[in-house]
Structure formats: C-alpha cells, structure tokens
Amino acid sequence: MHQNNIEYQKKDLPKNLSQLGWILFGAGLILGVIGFFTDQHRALLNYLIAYMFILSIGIGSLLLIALEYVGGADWSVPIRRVVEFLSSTIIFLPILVLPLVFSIHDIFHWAHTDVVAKDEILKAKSSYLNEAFFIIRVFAVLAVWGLFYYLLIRNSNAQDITKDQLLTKKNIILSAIFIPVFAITITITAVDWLMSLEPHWFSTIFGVYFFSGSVIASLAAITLFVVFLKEKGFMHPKLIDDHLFSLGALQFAFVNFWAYIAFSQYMLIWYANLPEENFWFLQRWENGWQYLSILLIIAHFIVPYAALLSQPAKMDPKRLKFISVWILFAHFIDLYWLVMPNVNGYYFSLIDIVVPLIAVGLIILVFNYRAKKSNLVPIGDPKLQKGLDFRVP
C-alpha cells in the first residue's frame, strides 16, 4: 500500500514549485531577451555564466549518482531519484548551448582570425583554440554525457518494475567507466568555456577547480530538494534527520576541497610569479575586484565551513535548507568571478543579476517534470532497505 502512495505522490508535487520555477524561467527570459538588445555582449556573457551554473548541476549530480553505484553506498539509496532529477538537466545542454555556439565570434577574442595573425601565443593555440575543433569538442562532450545519463537513468527506472539486481551490476559498469570520463571532458568543458576567456592565461588544475565547485553546487541543490520533499510529505516516512547528516558532511568535506584547490592555484602563480601567470589574478585584485574576491572567499569557504562545522549542523534541516542557497549562491558569484573580470571596461549592469533567473527557473521546472514521471524512490533497488535503515553512528 506505502508504494503505491509512493507511486501516486510522483504525480502530485506541490503547485508552487512548478509556479515558482515558471516565474524565475519567465522573468529572467524576459528580462534577459531585453538586455540582450541593450548590451548584446554583457547578456552573452551573463548567459554563459547561467549555462555554466545548469551544466555544473547536471554533470555533478551524474557524477554524484556514479559515485553511489561504485562506492556501493547504501545511505544515498533513498534519496538518489532526486539525484537522478536533477542531472535530466544535461538533456537539454545541447539546446541551451547553441545560442553560445552562434556568439563564439562575439564571446572569444581567440575567434578572431586578425587578432590571432598578431599575437604569437594565440597563433601557437590555434590548432586547439579554432571555432571548428571548439564546436565539435562541445557537441562530442555533450553527447558522452548524454549518453551515459541515458544508460543510467534507464535501467535505474527499469529496475522499479524488473526488481533486477543485474541492473545494479550494469550500473556499477557503467559508472567505473563514466568517471575517467567525467575527469577529462569536464576539464575540456572548464577549459572551453571558462579559462578560453583569457586565452593568454593557463592553469594546470583548472579543471579541478571547476570540478569542486560543481559538486558542492550539486550537493546544496540535491540538499535543499530533498528537505523540501521531506518537509512536504513527498519522500520515503523512514527518511530521517540521519540521512541529512550525510549530505550535510559531503557539502563540509567539499567545501574544504573547493578552498583547498582555490588557495593551491592561487599560492603556485603567486609563489612562481611569472607575468604570463600572474596577470590573472591582478586583474581579480584591482578596479574594484578585490570586493567580489574578498566576498567570494568568505562566501564560498567562511560562512558554509563555520555553519557546517559541528555534527548537529549538518544534520539540521533549517540550516542545510539556509546553507545550500547560501552555497547556490556563491557558486554563481564563482562564475561571475572567473567569466566577468575578463570584460573590457567592466561595469555593473542590471542584467548581471537578471539571466540567472532563467537557470534557477529551468532547473525546478525540469525537476518538477521528471519528478512527475518517476517514482521518487528506487523501488527496485535491492539496496533501499539497508538506505532507509541507515543511521549515524
């Protein structure tokens, strides 16, 4: 009788979320149509920055799904269709992509054939930084993604009807091989859109640093969907405050990573000090940048570290619902921080904080659509039991 509720709940999520996401989706749509007529290249930018934030919740929460599968993790069992949900956002990366593939020209100085006749460092990189390699390197990463989602999803969702426990072995598979992947296409992906910017610059762990910050989104995200269901009646009744205790950990221990990779990039250019490596940073520290990178330091590593120090924290459901938008929110200003100080003449507009209304907006919508074609628990999974009987130690 529980799981044919459990069925029925899939159907019936709360109104205001799919209200909610429609009117972030709307507004920002609309505001960002605007801006894009006012300052066509600001809103590029701004629109990269919003597609950056969907793509980093996507491939993280695959990441966070394969993880499960080869770590053998029973606690996430119960939890993972919400995982599952918001990853669905990498099926619509292609078509959100393209609006960026038709601007490669106005959004990369690299894409100018006079500017790279000049310059001798552009000129060395053409054979990797060329608009046709770049195209095919986003559509071929775009669909390995995809297709690994496929597969996963797929028979994760068959094995609620099945109950095949081979399924569980095909997705253990499917997983070892999906994160060697993950390693490499998400660098080329940062590489690509993010470090591109400033073509004259590099950084050999950009990757990873790209990497941490999508994860640590991905978890807030997955933490803030799933108290919410759990606060509404919407997830499994023995899902209890202990399996919010290990989101809570997983959000503290890469909150940790992502400084520590921040500070290991920061100190090797600093110490090194090389003016081909340098320049970068400089320009995050002077014409008014030095604000955003002091307020990016204390709000992606400060605040979350301090609220998630004690054990009682990361299993509070209040302060994980406060810290995982506070985390949302600095992942945004990481972006805006890594794309925006590359601008010629920056300035403030309205539409910097505009466009990421149309991610925050998407994300709920497509999690509110898939969320109405799956069940939102694993019901085949020969490991939920053992999930919902987890307990903290």
Given for the second form:
Amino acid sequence: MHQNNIEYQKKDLPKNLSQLGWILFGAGLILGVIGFFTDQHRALLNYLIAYMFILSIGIGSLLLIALEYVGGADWSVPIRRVVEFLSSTIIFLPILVLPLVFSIHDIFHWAHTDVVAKDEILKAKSSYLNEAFFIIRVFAVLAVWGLFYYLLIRNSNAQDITKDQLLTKKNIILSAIFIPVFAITITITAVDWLMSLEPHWFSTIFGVYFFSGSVIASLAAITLFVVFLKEKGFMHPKLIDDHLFSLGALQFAFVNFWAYIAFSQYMLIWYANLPEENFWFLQRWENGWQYLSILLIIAHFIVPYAALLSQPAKMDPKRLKFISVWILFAHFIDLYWLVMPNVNGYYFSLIDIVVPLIAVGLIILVFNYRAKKSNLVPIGDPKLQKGLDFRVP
Amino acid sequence: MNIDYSQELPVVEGGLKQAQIEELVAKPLDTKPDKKFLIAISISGSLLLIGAICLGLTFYYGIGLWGNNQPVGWGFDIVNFVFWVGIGHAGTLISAILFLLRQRWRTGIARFAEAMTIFAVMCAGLFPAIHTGRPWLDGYLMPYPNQHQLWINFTSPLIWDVFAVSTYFIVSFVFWFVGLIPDFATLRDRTTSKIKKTIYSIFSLGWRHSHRNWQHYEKAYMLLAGFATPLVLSVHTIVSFDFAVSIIPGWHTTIFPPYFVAGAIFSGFAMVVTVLIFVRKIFNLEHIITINHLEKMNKVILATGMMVGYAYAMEFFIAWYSGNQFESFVFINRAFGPYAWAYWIMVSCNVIFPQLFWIKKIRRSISIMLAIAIFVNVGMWFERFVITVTSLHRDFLPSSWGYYVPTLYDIGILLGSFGLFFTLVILFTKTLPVVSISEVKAVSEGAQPSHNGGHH
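To test you: the structure above is the form predicted alone. What is the structure of the form predicted together with its partner chain?
What follows is the whole complex; the chain from before opens it.
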C-alpha cells in the first residue's frame, strides 16, 4: 500500500469563492424576481434554461465519475473529488424543479387540454405528454439519479478512511449499472423538458444531442475548478500539467462529438426537407434567431476546436481556463437556442442575462459546501498513486 | 477473485522475453505451410470460387438473376456492402482511437484488426462496383472530364460513399503499413533466405531501429491516428446517409449516423473476436492475445450492443411519438409484419444475447464468447437486411406491396465475399507478422521505466 496521504493536507477553500457564489446567486435571484414580475413567461423560460444548466453539469459529472470506474482510468483519480462536488447539485434538483413543476401549464403547449383536443397529432401523443405522467417521470428520474449519486459518493468518501479496495469494486459495479440507466433517463429528460416545448417536433437523435452538450459543459466546469484550485495550491502537489492534458483532450473530443451530433441532426432534416420536421430549424432561421444560430456554431464548435487543436494548448492552464469559461457560455447559448425560439415573437431581453446568474452562483455555493465536508483528493483510492504518476507519453 | 487496483495488470503474460516474442510471432513466416493451412485455404478458396461463378453469370445475364424486384429495388448488394463496411470499423478504432486513449492492451490485437479492416473494406468495395451488373461502367464514379461531359451527381450520398470509403481504405492501409515498417526491419534482420531479405529490405524503407527513426515514427503514427479517428466516424455516417437523407419512413431518422457507427464497431469487434479466438490458438499466441484482451473486447461488444439497442428503442418510440401514421406503420410492420422473423433475429442477436456479457465468467469463456460473437455477426447482417428490405417492401400504396426473396446467385455472391475475406486473412497469417512485434515488446514487463522502481 502506498503512502500518499502525507503530501496532501486539507485546507478550507478561499472565502472569496463562497462570496462570489452568494453575490451571483443573490443578484440573480433578486433581478430574476423583478424580471418575473415584469415578464412572467420569459422569466419562467429563463429559469428552465438555468435549471437545465445546473442539471446538465450535475448529471454529466456523475457520468464522468462512472466512466472513470468502468473504464479503469487512473489519471482522473486525483481530480475525482472536483467532479464529485460538481455532481452534488443532483440532490438539490428536486427542490429546484418545483417552480417549473408548478408552472407546467405556462411553459408547455401540450398541457392545455383544450388545445390538445383540437389537434390530432397532440391527441395522439397525449398518453405520454400529459401533466400527471410528466410529473411522475420528472421525479422518478431525479430519484434514480439521487440514489446513484448517494451510493457512489458514499463509497468514495468511506474509502478515504478505510482504504478498502472492495469499495472500488462496488463502485465499478454501480457505475456499470448506472451508465445504461443514465442513457435512458437523460433521454427522457431531454425529450420532456426541451423537445416537448415544441410538441409537434421530433428527432430521434435529440437525447444524444443533449447528452453531448452536458458532457462538454461538465468537462469545462471540471477543468475550470481544477485549474483554479491547482493554482491556489489546494490540489495534490503532484498534480501536474499532464493531468490537465487529458482534460483538454477530452474537451477537444467532446467539442467534436457535439458538432458531429448537431451536424447529423441538421443535415438529415435539411436534406429531407419534410415540413413536419424542418419547421423547427426554420424557427431558428428567422426573426433574428439566425444570428444566434450562427453564433452557436462559432461559439460551440469553431472557437473551441481551433483553441484546443494543438497538443501544447491542451495542457496550457491559461488557455484551458479561458476556453472552459467560453464553453460554459456556449453551453448556455445552446440551451437558450433550444428553448427560446419556440416562443413566437421573442427576442433578446435583459432578463435573459440575470437568471443564469442563479445557476452559476448556485453551482459555486454547492461546490463550496461540499468541499468543506470531504477531502479534495480521494486519499484512500488504491489508484491514486498510479493517477499521480500519470505522464503524457 | 480480488484485484489489487493499485497495481498495473501485465499486458503480456507468461513473462515472455523480448526474443521469445519475436520468435513466436515470426514462426509462421519461417515455416512451410502445414496441412491445417492447406485445408483452411481450400475451404475459403472454394467459397471464393462459388462467388466468382455467380458473379460471372451475373455479368453475363445481368442482375435479373438476383432477387431484387419492385418495390424492393435494393437487396443483398447494399446489405452486404453495409455489413462489410461495418466489419471494417474495428481495426481503425483499435489502432487509432484506442491509441489516442492510451490503451496499452491494443498492441496485441491492433495489427490483426487493422488487416481485417483492410480486407473487409475490399469486400465492401466489391458490391457498389457490381451492383449495376455492368462493372465496366464504374469509371464514371470518378469525377473526371470525360468525352460525354457526364458529371457525377454530387448531391447523392451514394457518390459520397465512393469518396468516404476510398479515403478510409487509403488511410487505413497507410496506417497499417507504417506500423509494419519496424517489423519488416526485424524480419529482414532475422531471415536467412536471400529472396525474403530483399523483399523485407524494400518494405522496411531503410529502417535501422535508431533513436531518430523511432522519434519520427512515433510522431507520424500519432498524426495518422489523429487523421484516422474522424474517418472511423465519417465512413459509417456517410453510409447511414445513403438511407437517412431519403424520405422513406424507416430510413429517414436523425439518429442514424451515431447508431450506424455504434453498430459498425459492434459488428467489427464481434468479427475480430471470432477470428482471434482461432488465431491465438493456432499460432500459440495465448500469452500475447490473452483472455484479458478478449474480455475487454467483450465489454466493448456489450457497450456498443446496448447503444444499438438504445437506437432501436428510440426509433420505435419516436415513430409513435411523431404521430405520423406512416412512421408507426413501418415500425409495427417491421416487428409484426411478414419480415418479423428477420426483425426478431436481429433484436435477439444484437441486444439480448450480448447481455450475457454482464457476467464475468461468460466474458472469459472462450466457447460462449465465440457463440455470442457469431450471433452478433448474424444479427448485424440481419440489421441491414431489416433496414433495407422491410422499409421498401410495403410501399405507400398497397398495390405496390411485395416480398423479397434472395436467389441462389445472391447467396452465392454473399458466400463469395466471405471466401474473399477469409482467403485474404489466411494468406496474411502466413506472409506478415500477425502481431506487432515492436509494439508488444514495448508493453512487455520491464520494457518501460517505472516511477516507483517497478514492481517485479
């Protein structure tokens, strides 16, 4: 057994991190409430975007934890706690979702029974898209995620004290079960919260699209926290730029993957040009939304692709910090682009900026809260030494 | 069995020394063909001959010999094409993507999988070339300013296929050849035969195993891996476009590109497992292509099998969710119509049987994994059959409903493609090192410096 806990000492995270979290959260909340009273519908949709932002980073991080266990990765062990802290927003989702659940009627077209009664297509899918079943699905999905979060994190924390290798084995099994469960639940989430905003539209790849966005956003958030904490000396001293390289490379891979999925969806609908599908993209190509569509391609693909292409760029802390913030911004645009153009006559408003502050502030606060409770390095993990020894060949 | 997660598992087992690895891999090249080899090649050669005869008759009489009819205008030709392109996906995934992911275990199987990729793409390329029954017109697939001023239809995904598949073939071939250069040099240095020495010298391009050689080699290998990685995705994406850009219910659906790629990796890995089980046994490579290798490949089969299952489920769900009666009809017709037998073969082989790989014992049992891998191969062939035939056989008007039955010539040509594939595989085992000698040496115990002073 290697002695690796000597070099790591637990420190409290800097005060200004929690201060920043409170400021962003408070400002977002106050301005958001003001926004709610000026334009209720818009504020609700913005809250939906903020909720999906938190959700995607939380569940994307939990997936990355599961992938580490199943894939047997070593390099990510020294930074796994950062990922765990980011995934802890999952336990707050059942509370955060309440304002949305109470306003299903305002957000979703299909929740109006009088509209559905007159619409043959909506009537055909009303056995899936109805309020009762929708609420059951929402909470069932959140309960399943909460359960897997609880079990995986409990084992990981327990290992800090016991150093029991059996816990790694348990988490590998849990993770293997979680991954297919994740695939189903994230698809349900994407269809319910985003695709059904335009209930006539359908696309089989949509779950994969939301999944790819979630993973790239989670990677960006992880990288940002890792680089920040490493610079301030909170991480294990043996964590070096080689570890960052893997994060940069994964970001690069998922930027490409997202673009591939987005292109596949667009290309096939554009080429076939069937009115039952193409109207969704046409909505995003008129009334000024076309500029946002172009911005999405540039922000979510071209810029990060160019910035991360070269090998040295993938391990440059400065570059990674910049591009991580950039990708998080792009992820926000992506969600905005999925939600807002569904509403006729909507265009950019100041409310759109203030509500996301709630999401950013909340993620920082939850991170800070969790960081107080656990070590920032999984000191009992048997793969920690191998992970610290990792070098880019 | 308890694993110590703090330790690295050895990739090469049995404590093989460097010289032993060389000896083991080069042995089939140093010995004369034995009886087993001759039996194997005569079987595969016979299949190839059957295919050649059927093909010759097709060229003479035309494709009226095939089962294609109205409304099923696409039959075995496209099914076999997509099947073989799919088989050709494992090699480049193993050699390029697993290389970029720093998976050391890939070294033992990469060479063989890459060779299978090249042969499978050759088999695939056969079908577009013959599907008109007039192979002498294939030149028109290339955009060149000919005297008739005929220009290819750039908006057709079938022509994108020509470029995608030929690019994939070229890059896979170059990748494979670059990997072979150090091994050619090793063989050149060992051999005593003058003819062999000349041949190996030419192909080793003056390799001297020098530090400088290796530096350039590693850079080139990494760049090629970077180029090959998007190709793994692009080829089957384009193949899926053959179907998905159309507006036929059952073909036009947005999940097709990633679903086809997952399916291709799934079938490719199944084929690699099927063949490697025999190769490691016949050539005594059990210490280099270990049970651990096979177990990892079975895990990939399990994962990609579930991705394919996800796509089946998603297609079904959205066909209903869309509220489009034509979409729903096609999918209900697939599962319960006249081709239900093919659909359920596909589902059970691709989604249900691979679930057995959740059990560790089965992942490590040679006989059961062979059975499952063969099931997957059958299932993936049927997947393409289901997509092609069931979507076409009942057109929008019930007056143009039909049923497709392949003729003996269709089956003969399919057998011929297997004959071509296995003939090339068997010849490969006798002429080139089936395992990368230099790469396996690099991952054998004691080959690399270790940060904690090694753990031997």
